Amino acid sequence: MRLDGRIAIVTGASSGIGRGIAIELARDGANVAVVDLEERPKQGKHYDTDIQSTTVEEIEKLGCESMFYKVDISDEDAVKDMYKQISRDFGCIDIVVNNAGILVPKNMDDISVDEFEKVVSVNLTGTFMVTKYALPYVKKSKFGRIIHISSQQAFGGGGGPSYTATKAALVNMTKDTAVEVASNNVTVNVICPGYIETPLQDYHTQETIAEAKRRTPLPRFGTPKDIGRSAVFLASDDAEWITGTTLIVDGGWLAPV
């Protein structure tokens, strides 16, 4: 087990990509703090239509420890309290995965300022705060790892001005933080998923799903497990000399551009 006994935090881990990451970290031996607004997984219109078990339950089936923490990562005090509680419950923190994010699929004409700022408060400011308050803990670890989840849309439009802007910002924040904490032997990397089969895709129509399939060179969409295995690699000793990098996991979406 590459992550045997290590302690991981995954935000937005009840559903979708976060759930997949949390389960795959546990599959490789990590104990996982599951952070989200709701413990029950989201059931989507196109994907995960009948999912029932919680992420904690799935992790415990794998023989690892897990606890759920209800946290709004856009609330600074809540983030501070989260670290105090998790460090008390688990004793240390080795891996932090910033996956929590929201999407408002509106264009510049339609999105309100409040909606734009809400996306920024979760996707960017929330990730910043989770990272900022993680540093005292991961710097003490022999295996300090911070992993952000961005998007292929960090490199182009298509998700609305708020989503694409925040996801692009995460790529550069990764590089900046990686340089800052390198002397503490902490790595910071970012994964940019392509089209992944999760409830986040509920806004799609059958026509836009077909178009996304056409634009993905590999003959299937991605799954949360695909992103989970990428996160396991970046969290493991196999990636101990990789930092400040962007790992695109998109089925080849960006390759023809």
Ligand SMILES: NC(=O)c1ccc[n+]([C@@H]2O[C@H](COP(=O)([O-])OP(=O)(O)OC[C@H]3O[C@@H](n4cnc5c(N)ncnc54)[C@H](O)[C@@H]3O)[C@@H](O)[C@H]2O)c1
Given for the second form:
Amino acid sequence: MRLDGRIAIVTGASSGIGRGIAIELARDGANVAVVDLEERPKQGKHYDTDIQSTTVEEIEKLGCESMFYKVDISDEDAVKDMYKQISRDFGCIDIVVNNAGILVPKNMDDISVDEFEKVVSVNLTGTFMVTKYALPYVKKSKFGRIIHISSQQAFGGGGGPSYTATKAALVNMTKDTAVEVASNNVTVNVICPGYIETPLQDYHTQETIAEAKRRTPLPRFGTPKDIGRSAVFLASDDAEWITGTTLIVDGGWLAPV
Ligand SMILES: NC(=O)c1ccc[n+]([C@@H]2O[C@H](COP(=O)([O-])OP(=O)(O)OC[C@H]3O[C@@H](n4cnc5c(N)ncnc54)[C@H](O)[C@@H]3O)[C@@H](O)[C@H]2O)c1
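Okay, that one was the form predicted alone. Can I see the form predicted together with the ligand too?
The next block holds the full complex; its first chain is the one shown before.
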């Protein structure tokens, strides 16, 4: 297995893409700290409608260790405490996946300043804080890996002003941190998913889902497992000389752009 014995943190890992990443990291042998606001998975309107088991339960079925940490990644003190607790419980930290994110499906015209700032506080400031306080740990690891989850929306409009701005910012933050920590043999990369079947898509209507299907060249939407396998690759030794890179995993959505 590619990640045998490594210790990973995945934020937003109770539901959707984060859950898929946490499970795939464990399938390749990693022990995983599951970080989220809630331990129970979200039941979506269109996807994961009857999901029941927790991510920790799924990881334990794979024979790996896992614990849940209730943390709001936009709270600096909570993030600092999280690292103290996880390093006590697991001993070290090799892989940090910044997946937690939110979307307010509103336009410039109708989004409030509070809503805009809330998205920034989770998607950008939260990712920044989880990365900043990870550095002492991943620098000590022989396999230090930081992986951000951005979006295809980083490269164009359509996701609302707050979401697209934060996701574009993550692409550049990836490059900056990659340069900063390269001499410590830590890699920093970002995955930009396309349309993935998760509860985040609850705001869609049947019409907008059909439109997204038409825009996706491959004949299906993505799943959390698709993003999970990409994260396993970036976390593995196969990717040890890849840093500062953007991996687009979108079924071809951006190919015509
Ligand atoms: N679903 C997609 O099509 C898609 C596409 C591109 C990018 N993404 C990105 O992937 C990531 C995961 O999206 P998803 O579709 O799985 O969403 P989701 O809503 O299904 O799951 C997100 C998880 O993050 C957790 N979370 C939210 N705010 C948090 C906070 N402050 N602290 C800790 N945990 C928090 C939620 O509780 C939830 O479990 C997000 O960053 C999202 O922007 C999703």
